[in-house]
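Below, in structure tokens: the form predicted on its own, a single chain.
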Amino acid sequence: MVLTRKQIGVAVVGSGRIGTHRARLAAQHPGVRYLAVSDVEAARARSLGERVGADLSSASNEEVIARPEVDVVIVSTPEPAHVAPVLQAVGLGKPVLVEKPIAMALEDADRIIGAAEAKGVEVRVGYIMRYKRQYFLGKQQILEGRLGRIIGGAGRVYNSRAQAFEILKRSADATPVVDVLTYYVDLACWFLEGSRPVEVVARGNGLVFKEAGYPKADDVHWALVTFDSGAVMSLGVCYALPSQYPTLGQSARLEIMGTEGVLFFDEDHKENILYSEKGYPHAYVPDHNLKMVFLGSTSSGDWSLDHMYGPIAEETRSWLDHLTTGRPCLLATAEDARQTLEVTLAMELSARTGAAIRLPLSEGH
């Protein structure tokens, strides 16, 4: 295919710890030729825009996206803020990213769709553990038929209280499974892309977080969920591990099994140990230090020499090369991320009532 060569201006919208990956990836990326940064917090945007240099810097995440020199958004806002940015920047005609999930509710998932759809504008949704190199292998096998049918599989991540005690800080709502075990939902409708689910039966049990004030928060929640195909999918999370745990991220491991081949990921990230009588910082919770830690565990990539290495940054970079050169991406669709918000809140629900919970969700769910 033939690429094209152009310039665009990016506005990310949240200067927060994500928002910051974002805005200092495009900085580097030689088709930008324009940045703005928002957040709410008029000092920490400033803070950022003078960091990565940016053209402007403002409190309004409004200022920004309707900047007439700001082609594409990105929104790395908390969870129930993605919406009126997303709105805004699709109502204007601009490309946006925002993080997952792509709402909190199928009623706004479906709103952002349908103004999409109205305005011919493409909505990707930050699902970043695609963007692991083990991930892209597994996919080209699945779609290179190694693996025949696929019949069923697994797929577990756990990570520290410490780091869930900040997620549930930004917002109670994003609870281990709307906020976490998402990515590993998205991934196995990926793998399984052309089969949907259509039943989700779930149980959790919680006394870690309900105890400290987060009642609709599980320690840990297993779930079965079940594909038009027959596919079976085990799925679950535990965010409930001690503090002073040493990963700094997900340690996750999934499955894949078909009548002709398996596909096994193994992402405890055991392989690569740091222990420091300094401590080592950790990139998401502020002044929690760790003595030992699995090196290269943090979810999102890790900075080294001005240069990050992780799958936020390949996928930025990914959805930067696709609106500069037209070149495809694999970024998560809109449609993907609503369907993926199905399940998790299915999963949610099933945990609730105890009950089987068929897909689509009825509406009042």
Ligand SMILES: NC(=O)c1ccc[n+]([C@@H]2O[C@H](COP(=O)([O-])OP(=O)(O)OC[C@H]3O[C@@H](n4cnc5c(N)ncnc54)[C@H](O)[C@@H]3O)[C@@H](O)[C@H]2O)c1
Second form
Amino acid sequence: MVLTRKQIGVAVVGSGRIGTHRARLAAQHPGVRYLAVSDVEAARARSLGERVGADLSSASNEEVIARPEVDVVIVSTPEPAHVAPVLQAVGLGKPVLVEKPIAMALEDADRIIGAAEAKGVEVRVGYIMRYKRQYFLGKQQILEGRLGRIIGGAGRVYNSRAQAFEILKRSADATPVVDVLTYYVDLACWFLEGSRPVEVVARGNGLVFKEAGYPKADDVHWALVTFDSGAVMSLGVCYALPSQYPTLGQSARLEIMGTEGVLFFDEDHKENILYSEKGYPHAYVPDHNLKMVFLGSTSSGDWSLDHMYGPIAEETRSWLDHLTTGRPCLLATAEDARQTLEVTLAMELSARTGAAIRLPLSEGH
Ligand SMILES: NC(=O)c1ccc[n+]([C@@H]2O[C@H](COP(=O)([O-])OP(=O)(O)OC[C@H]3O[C@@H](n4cnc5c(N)ncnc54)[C@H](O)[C@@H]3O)[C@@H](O)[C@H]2O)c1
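So that was the form predicted on its own. Now I'd like the form predicted in complex with this ligand, please.
Full assembly next; the chain just shown is listed first.
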């Protein structure tokens, strides 16, 4: 393979928590020669622009996406605001990295896929867990056949309600299933690549989020996903742990069973403890100073000494490497993300109706 060495211009749309990580990482990447940032709140774009030394900051997404110096676009807006900037960038022939979930409705995901196909443009979706070292290693073991045929497995993810409320405040429809369990649906489908989810049965329950005015969000949700190979995955989420619980992000377990091997991932992060009378500033929840934290449990990763460690750093660098050198990357495709969205929507539908949901979802769901 011959590597090229291109220099590119990047626009980051949405200058919030995740847009800030992406812009800081892009600013440090050797292949990036131009950087623009935008946000509906002009002050946020300006302050991020100053922080990363961007060439342009603007309150207009349209302006930064259309700039001739911009070759590729990162969309880090809230969940319901992904589609418009993605379609604009794709329409201009510019490759996109959009945060998960690709969209909130299958029709919107289909519009993105259709536009990208028509223009021959690549759309990738930020399922950062693929870039966690352990899962990356796991994928390699599966590809090398160490598990034999995958029979099934289990995954569950927990977090404190403090972070869930930040997500729900931003987008009330971004429930723990659509917004968080989605990572584990993506991992399950990635590990089971080549077989397709065909049925979902799920049950949910909760008081905490419903009493706080978020009727669509379950406190606990458990689902069984069956694949056409016969593999069965049990996947669940509880983002309603008490707000002082020491995790700073996802505390997870993921287990994959095959005919000749198993993978057991312990991602609860209880092994690294920081306790400080001065408190620890939560990266996602403003003014949420926990005295005891599981250090390193922030799901996207952590900045220390102006360097970022963690899956969002690996993922952003890998995508920029891909675009500047032609090296393949492992980010989810728009089609992968559409399938994942379909499974999470089916989970919510099954929990709501009590029915077993066959996939593909019929129109109207
Ligand atoms: N990959 C990850 O690790 C990860 C982690 C958390 C969230 N996310 C995803 O990233 C996205 C953003 O989450 P966040 O935590 O950064 O949210 P956030 O609220 O911190 O940031 C969103 C920003 O977008 C701005 N905004 C709102 N509407 C906009 C629009 N139409 N155009 C431009 N800017 C707009 C807001 O003013 C805000 O600054 C979501 O899709 C979320 O699911 C990804």
